[in-house]
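Okay, so here's just one chain, in structure tokens, the form predicted on its own.
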Amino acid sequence: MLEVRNYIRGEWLTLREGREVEVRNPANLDEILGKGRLASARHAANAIEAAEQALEGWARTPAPKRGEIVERAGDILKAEMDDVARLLTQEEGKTFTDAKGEVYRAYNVLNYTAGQSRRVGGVTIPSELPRNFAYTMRHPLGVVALITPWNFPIAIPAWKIAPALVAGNTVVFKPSSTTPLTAARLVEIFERAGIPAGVLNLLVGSSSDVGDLLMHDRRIRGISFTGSSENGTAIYTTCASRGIKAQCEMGGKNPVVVLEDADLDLAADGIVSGAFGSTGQRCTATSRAILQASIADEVVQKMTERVSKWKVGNGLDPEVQMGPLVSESQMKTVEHYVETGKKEGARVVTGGGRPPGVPRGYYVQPTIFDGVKPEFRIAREEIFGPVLSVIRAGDYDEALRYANASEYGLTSSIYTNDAGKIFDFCERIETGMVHVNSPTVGGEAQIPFGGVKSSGVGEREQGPTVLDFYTDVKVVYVDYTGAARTSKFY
């Protein structure tokens, strides 16, 4: 069994006070995988300040040395690939080979994000001023807090904390407490790749106590934050309200639209891995196929024999497509909104309920609702879960329209062979991704991640500009006349 800890000032810490915290396997509720206490502010207000002696030092190595120690930590993440994965399939329930995409997705993000260290400059701008020399520079935020979600542990907190090291920054570091194994093995790796002391603290506690004191406490200079956008939202507004920066990852109700000239065979491979991927755990999920009437019982039949050969079970066991819910409250929320589909008018198509013949763990069916109008809740309302809402559009304008017709506005997808159509609607669909003729999930390390409108809010993640968060543009003029100016400028 593992233990529950925080890392501060470069120490372990075993605590003997603060609320238990027991971590199980979702897959297998008799496997108690670690146990330990949930930090308390005071231990939070320790961390900032280690973050805080620590940062003139961090911030004065130059760049590549940080890039340097990052791109360690990625080797050894990557030597350490399946015994990495195990462990986060264990406390998370994903399919081992999903733990190991995400593993080697986190691995991209630190290879890529250490060669931007070699790139942190600023540009020369020619002044109107004789004898004048105008550049900018790229300059560290301060003490960063980075909040982190349970559906992708290894990952999401890769593609926060390489940068904010990269650029400069201290880290205050508070993953999600349902996977914090997963996390404290992250730190680990760090810690062995070299990072200094209070350069880097992990802090597993409650958002009441632990999170709380991050969004006030004055010496943090910045929140990157994934999560719900309930939550994002709050934590953007008392950033604002500070004057600090904050970039928020937030929730999607992702579409998949599919035109009657669609190869149809790809359109239903793409929106069931989608939709039930990772047990429909994560932003991008498929949420929506929205299809056009032609050719909707088509599609449906075709998700529906696809889905009812997916073994569901233990994510360890090879032959498992989809494992379980992360805990007891994320599956009362599944089948909440199942019941509520129901209630709704909707139709299932398939699953609905909880599947026989698994251990005894947090299990839902791969859920397909069909009949579902735009105004369900069901088709608004993120669940976070294996349920797919089917809606039916009489032509392309129609499909667009209610592909639209959300708060969100993370990711989408199209499957048309009409070129025509897919640059309309890759121009004019309310979305920060778009993928054609592929599903709505993936990503790269290289290209910017995140959404619009409910989806997301400040700059992106990942790719050119995954920076540009974590530093401050400072400019700065050089007069080299060695007399005083009699021309004013502003």
The other form holds:
Amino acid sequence: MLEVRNYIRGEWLTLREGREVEVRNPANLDEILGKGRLASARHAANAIEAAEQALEGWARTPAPKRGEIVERAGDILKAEMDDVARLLTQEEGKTFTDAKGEVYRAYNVLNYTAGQSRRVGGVTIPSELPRNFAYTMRHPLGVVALITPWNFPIAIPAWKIAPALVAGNTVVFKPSSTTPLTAARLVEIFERAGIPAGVLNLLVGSSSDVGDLLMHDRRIRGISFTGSSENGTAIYTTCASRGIKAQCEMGGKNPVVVLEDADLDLAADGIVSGAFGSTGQRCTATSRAILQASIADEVVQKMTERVSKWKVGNGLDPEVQMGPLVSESQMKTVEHYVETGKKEGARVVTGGGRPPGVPRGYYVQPTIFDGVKPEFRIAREEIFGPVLSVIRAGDYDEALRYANASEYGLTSSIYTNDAGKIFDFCERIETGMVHVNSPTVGGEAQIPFGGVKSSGVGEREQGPTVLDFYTDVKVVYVDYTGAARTSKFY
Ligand code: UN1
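Mind giving me the form predicted together with 2-aminohexanedioic acid (UN1), seeing as the form predicted on its own was just shown?
So here's everything in the complex, that chain up top.
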């Protein structure tokens, strides 16, 4: 059994008081993985102080040296990939294959971002004045708070911690208290990679105690958050009122449009893996299949055939395609939406209940609703579970209109071989990411990740501009005329 711990000023803390937490395997509730206590506001204040004290030394460490530590952390993670992936599966529930994919992605992120440490620079810009020179520099923001969800308990922390550190910030990292063990594992890897004390602090605590304090403490100079649109909006609003930067990656209601000329097998494969992979607990999960009416029955049938063969169970079982939901509250939410869909008049084509013969865990079946109207709640609200809504559209224009009729705008996909429609869709779809003839999910370290509308606000994560959020720009003017200026300088 592991201990749920906090890490402040380079020390692992066993708390004697505070609310107790117990981490159970969502695939088998009889298996207790870890126990401990949640950090309080006092610990949060301590962590912020540690990060503030470590700031000057870290900010003045040459960026490539900071990058070396991040690179080393990546190497350790890669060497221990199977072990970390097993813990991830046990704690979060996704299949071992998905967990390995996630750990590999975290490694890619660490490796790529470490390389960016050799590019933390600015630009030189010609001045309109003679014998004058202007350039820009990038500075760390200071102490930043990184608040992460349980559904990608290692990749999301990696893609926030790595650029924050490379840019010279010190960090207070608050993972979801649902997955504290994987988070601690990542921090421990950074410790072994040589991160100096106080530069990276881990707080496992509730949003009301720890999260609130991080939002309001004047020493926190930026917040990067991934989670629900509701929490993200609250964070963004508070940061705006404090005049500090915020980057919030939030929910999705991601559509896949399938047109009648598409490869329908490819489309069915893509929708099923996008909707039910990682048990649908992915902000990029496919939750709306908008099918051209002429081929809709065929696509629904192909999807149903595929999904009905899926085995639901413990993600460590190699025959299992879909693990459990992460928690009881997620399971209740999914069950609530399944009931809502039925009441609204949609028809369950497959799933809709608990799978038979599974251990005591948070299992639901992959569920497809047909006959969904765009105005139904199951077509508009993020469910964050394995529930897919099929909406029929007469033609491409109607499909595009439905796809855009959402408050969210994270990712989308179109299946067609019509080049004109592909380009038109990529231009007019209101999402931050678009996939063509492939599922809505996934991303790569060197490619920007993020959405528009209620799905995201602030600068993009990952990709070539990953350091922009974590730095401020300073402009330097050097006048080497040695003479007082005669002309006006605006
Ligand atoms: C992916 O689709 O692989 O919370 C990434 C989430 C996203 C990450 C998804 N921030 O699901």
